[in-house]
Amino acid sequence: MWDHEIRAMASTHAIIAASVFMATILPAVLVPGFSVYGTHLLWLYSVSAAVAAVSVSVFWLLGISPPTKKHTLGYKLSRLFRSCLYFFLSCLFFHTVVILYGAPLIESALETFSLAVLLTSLTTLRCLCVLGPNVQAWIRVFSRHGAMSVWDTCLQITVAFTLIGAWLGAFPIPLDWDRPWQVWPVSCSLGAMIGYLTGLVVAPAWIHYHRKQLTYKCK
């Protein structure tokens, strides 16, 4: 049972992972001076663009977004507004609680919102990818067994370990080791990318190990 969902699931990953790999060696091949502590911020925004990219192409070739009741241009075109709509409060949010966690408010703001976009892309992207622009199955899914596929266990582990390495990310910070990855955001979204990455790989694992015991209720 769900050998063909994880098959997939792990291509999907696999491929969404060497994005990010592209991404970071495509600049510092093209760019002069690029790296990933230098110049941060590229390398923030080129990851962001590859994963949102790759994930929004891959998911919507395997059908996995739950499928529209209408299929009017004006119903799509809503549907792609509220997308993009939720995306933005997505980075508004991350910003907000940054901020609340200790973040600059006004000095390094584009630094902090750069950081929210990464976050946004790695984990509300993936939820509009899989659950669509519905609020509601957003906190089903997050919700005490609210899962009712292998793609909303996966959402699930995935987002859970994106926040926690950026979480996690943060604890050198302070520390004074004047070391170049603990310039702000470098730690935390380093911390993101490197849950994000591990989330990936234990996701298929853990639903293939589990996959006897998975009970899904009917949607």
Second form
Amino acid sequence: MWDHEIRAMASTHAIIAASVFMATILPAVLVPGFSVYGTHLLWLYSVSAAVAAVSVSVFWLLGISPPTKKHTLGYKLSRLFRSCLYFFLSCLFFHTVVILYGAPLIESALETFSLAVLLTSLTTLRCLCVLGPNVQAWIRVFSRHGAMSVWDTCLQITVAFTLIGAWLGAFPIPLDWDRPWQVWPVSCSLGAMIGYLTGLVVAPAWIHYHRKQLTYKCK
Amino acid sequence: MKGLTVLSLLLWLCAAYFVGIYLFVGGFLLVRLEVNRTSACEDVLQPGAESADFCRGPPRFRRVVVLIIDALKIDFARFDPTKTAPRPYENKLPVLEETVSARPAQGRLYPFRADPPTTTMQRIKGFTTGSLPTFVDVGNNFASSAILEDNLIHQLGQMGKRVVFMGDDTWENLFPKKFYRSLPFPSFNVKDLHTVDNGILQHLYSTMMGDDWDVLLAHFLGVDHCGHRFGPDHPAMADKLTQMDGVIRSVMERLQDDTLLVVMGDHGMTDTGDHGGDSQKETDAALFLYSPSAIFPGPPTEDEPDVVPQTDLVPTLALLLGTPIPFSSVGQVLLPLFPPHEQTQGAVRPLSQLEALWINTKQVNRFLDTYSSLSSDIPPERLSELKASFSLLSSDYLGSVGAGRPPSPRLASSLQAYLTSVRDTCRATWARFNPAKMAAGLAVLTFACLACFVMSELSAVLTEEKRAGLKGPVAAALTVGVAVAAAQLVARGYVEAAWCLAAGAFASEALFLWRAWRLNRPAVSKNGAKAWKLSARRLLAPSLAVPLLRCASLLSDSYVIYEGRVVTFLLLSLALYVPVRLNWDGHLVPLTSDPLKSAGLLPSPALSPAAVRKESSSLIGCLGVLVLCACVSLSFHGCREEQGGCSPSPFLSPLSRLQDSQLKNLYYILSVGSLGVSAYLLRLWLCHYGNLNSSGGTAFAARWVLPLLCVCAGLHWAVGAAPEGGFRKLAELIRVAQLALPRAAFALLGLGLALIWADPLTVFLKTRAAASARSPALPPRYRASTGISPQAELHHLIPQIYQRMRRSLEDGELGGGEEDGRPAVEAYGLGTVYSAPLLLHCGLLGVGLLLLHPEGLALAFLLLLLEMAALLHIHAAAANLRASPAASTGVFSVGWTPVALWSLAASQFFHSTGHLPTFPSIQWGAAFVGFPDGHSGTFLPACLVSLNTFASNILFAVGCPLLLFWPLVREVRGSRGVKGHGEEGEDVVMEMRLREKPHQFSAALLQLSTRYLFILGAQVFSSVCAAAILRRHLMVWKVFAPKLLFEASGFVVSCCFLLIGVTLVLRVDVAVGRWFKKLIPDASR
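Beyond the form predicted alone, can we have the form predicted in complex with the partner chain?
Below, the chain from earlier opens the complete complex, with every other chain and molecule after it.
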């Protein structure tokens, strides 16, 4: 039914996943002393930036985002501004949530905020790309009957996988194994990343498998 | 309402759990067999040898003075002159260092390592019998009963030595009538630093100067009490240690040449001044030996022991004083105190090193023989190894020393190695388990958990059944138990109660499960669907997955160590899941202009958009409160020693420890403020729902007892925080107040609880006096029902009363308007008739329990109350948003999520009231609240301490039925916003719905309790599994065993208080029934 869309989605996801790998490998080659554990923050920023840039451009090229009502430059600018604002607010939101979940409040605040930035670029940014700066729509998407297109379902799956991955990433922290990846926030960001990549793989597969059962009302 | 059915089912379940726990703990905790034999002078240690071994030749010392300074840590005894700014506990005992360096032949200082558990009674037992106490004995600390094993004091008495004792009265209980003269002083009051010490000092010197003693024991308690009260890092500790320094000096001056002085600590202390565990800070005490004559043959050499195990004191002292070594001692003699073999010549000579070791070895070998014949504890291969090595040593020794030849140089060290290996074998053996009992306990627990789950799923069927359905299982338990007892009697001649219990419980559970399965089969076939099928999908749902994760976390020592944070994390995760799930189901946001609704895909919402918005925002708000409470409560945690870089919360130390008076005042105000706020919130709630209007006992308790209780608590804190000796003139008054205030509070608490139980109704009935108003006021529906049976009439009457009550509530406090249609009867507070007494019960208990805690924790208790309220509101809002619930279907069942949240919150506040699952963290101070002079019995202090430890478990268990009531209580507010609903016939009857459907009420109550029990039971089960699987783990005695004990006792306490809560609900139900019966003739006349 949506073979075309599923194929588009699969290739989009392949591009995003490739960008994640490139963002890991390229600095490792170019920057001396780069490693995922050792210079974790650097890796975090490079991956966040890569995912953000690639998804924005891919989704813009594909034209997934909802059609704007007005085409004036001012309106577009205000949309852009609001998107940036939402991005920043979402970083703050994730930062708060992570602290409430038990991250240290003051020490390693930079690490916590970097994790929030990563989570934002993996989840909120996609929402922004697919749904535009519209919080109501975001809330609506995450309900059983809220998905209005294949892309919405895909959004549900990737966001859920990312957040669950980050959540699960917190579990090894108390263990007394003394591994480099148990340091805050390495395990959480790795968990989020792995969850995100899994989501990228699972989403098209799941949609393809359930394409008979999926019904959407028209936009 | 089938109260008795519910109660009996719950009781049966609790009994099954208890049997499982009892069996497992009985098999897991180590037991050592006490050998009831004593050594005597004429004993021949090695069969075949001709001469007796003990009491040969003159003793080395005629007299000995033993100064036991409780909790004299090795760090206190060391002296480092280079330290320029010593801490209060450092460099305060210079006399030891001076002696050791100036007169090395006369004095030595050793670290003295105690075996855990490092509690005073265990230690006294250890260094008088020379044996290794086991884990189980910890509980006897309060009731030290007489030592029956052979011990040094007994041996000294046998030899005719006059033992004079003074100090800690624990000794008097351990060795009744063994002393020549005894001056015991009360030891239980930890706050009292001076009574025991001053008592000793009054008599010590005069006794020493006299001549009617051979052994002088003096046990000082000041240092230990100072540690408990102020911690080691406090000026008071410096004073105390300096005093001890003076004591040691004076005693040394008065010593005679034939006298040995032993100064020792029985255990150490942690940095907070506690002890009981097995960390090095707790086990390493100091041992100082001195005599005016030279006792050490040479200067300290390399083979000097680094650390002296505490058991070694017994054989050393015994041989030095010329008494037999106590029978079950496994220590080895302290070699530096004996002259080397070559130096001992002449007819009258003391024992040489080798001789002493040889006697020691033979004695230990004899004990090993006797013990292995009495009990098969020690593994046979290990035993035969030891026996072989002994016979080798024996031939070696007899071949050289016995024949008068110079012994080989390695003989002494191989004898020592033998003794060490025996001690290690014993230590390992007495850390031995009973696998059969453990397995039986695990099986019974597994089936109990299963039965609990089944019961929660089948609650409706089980309460419906005509016969309680328990007769079979109980009968099976009795029959099988008796049968097993009889079989044991026939086969073995004695009955072991544990196995009868195990068999009975197991049979009973099996029968119950089988019947449940049979009950369930027709239900399944009828419905065609799964009734209680446990699918993988269901287990993965977060509401069960989170408790499962919590259970799994108990299997890892790191997670147990960080349990407080782990539980908070899980609680927040599950709480956050609630709105996410609601949103996923489309209940969180009002569906505006939804095309699906018209298409018939969604049922039309029961709540208007405005109501939905209101409920959602209250849900999110409460979630915020919950999150904040949980995060703030993290700051009340204590610290385990395994947690590096952690400092315990400042709120945990009692106010009297604070030295800054301004900070003290601030803390005090904060504590009293939070106590006041808690009480005020409670009162406000009761007032809001009209429960304070009544004149019954409960309302009286709420109006007067609760505030008075708070005042008592506040005053008690103020008195307790008064600085020591600050108000000299008022000292007497303060003493009286310390005694009277908490006791008054306890009495008030008892009075309040008794009032609630005696008269739980909080309904205020207002009957219109005007007769004219009565007849038109009776609604037609009621009049139509006059013909039916009283029972039906009763059922019908309730909504009517409700409607009226609600109207009068809506119209204002006391109906002022004189309309014609005014109801004849106005009942205030009927809507919360169940929850009001329960809540008040919780509140009173909370204040009472708070009294047992350090003052600073008042804030934690306020957080507990707030979090409880937030949880209840979240649950109620979620239930209302789901919109189906009580109103339409009439099923009050409470889902897994709120129950799981409730149990997580209970564990969370266990940690946030400063408790930890470790023995040193027990707040012993609770035993002295209201009893500043200590206790005579052991029951009361044990009760007070366990009430303190499990305060949060108690509050959450009692409050558990609130989960059932809250959605109904909150209902009135939810649809009050919906004008359209309220005006129509569909009434808001709040908790009276429960009376309309008594059967579903009892089913829901049973389900809620069993669900709560299931989650708690699963936690116990998993910590039992952890202990069983990891029983050889490095951390088992440090982490898993204490965790198991705390979890199990917490479970027992929770069960009891859950039953109390449920019983209270049933009591209210009975009272409400009576009340209606009284009302009917009134209204129908």
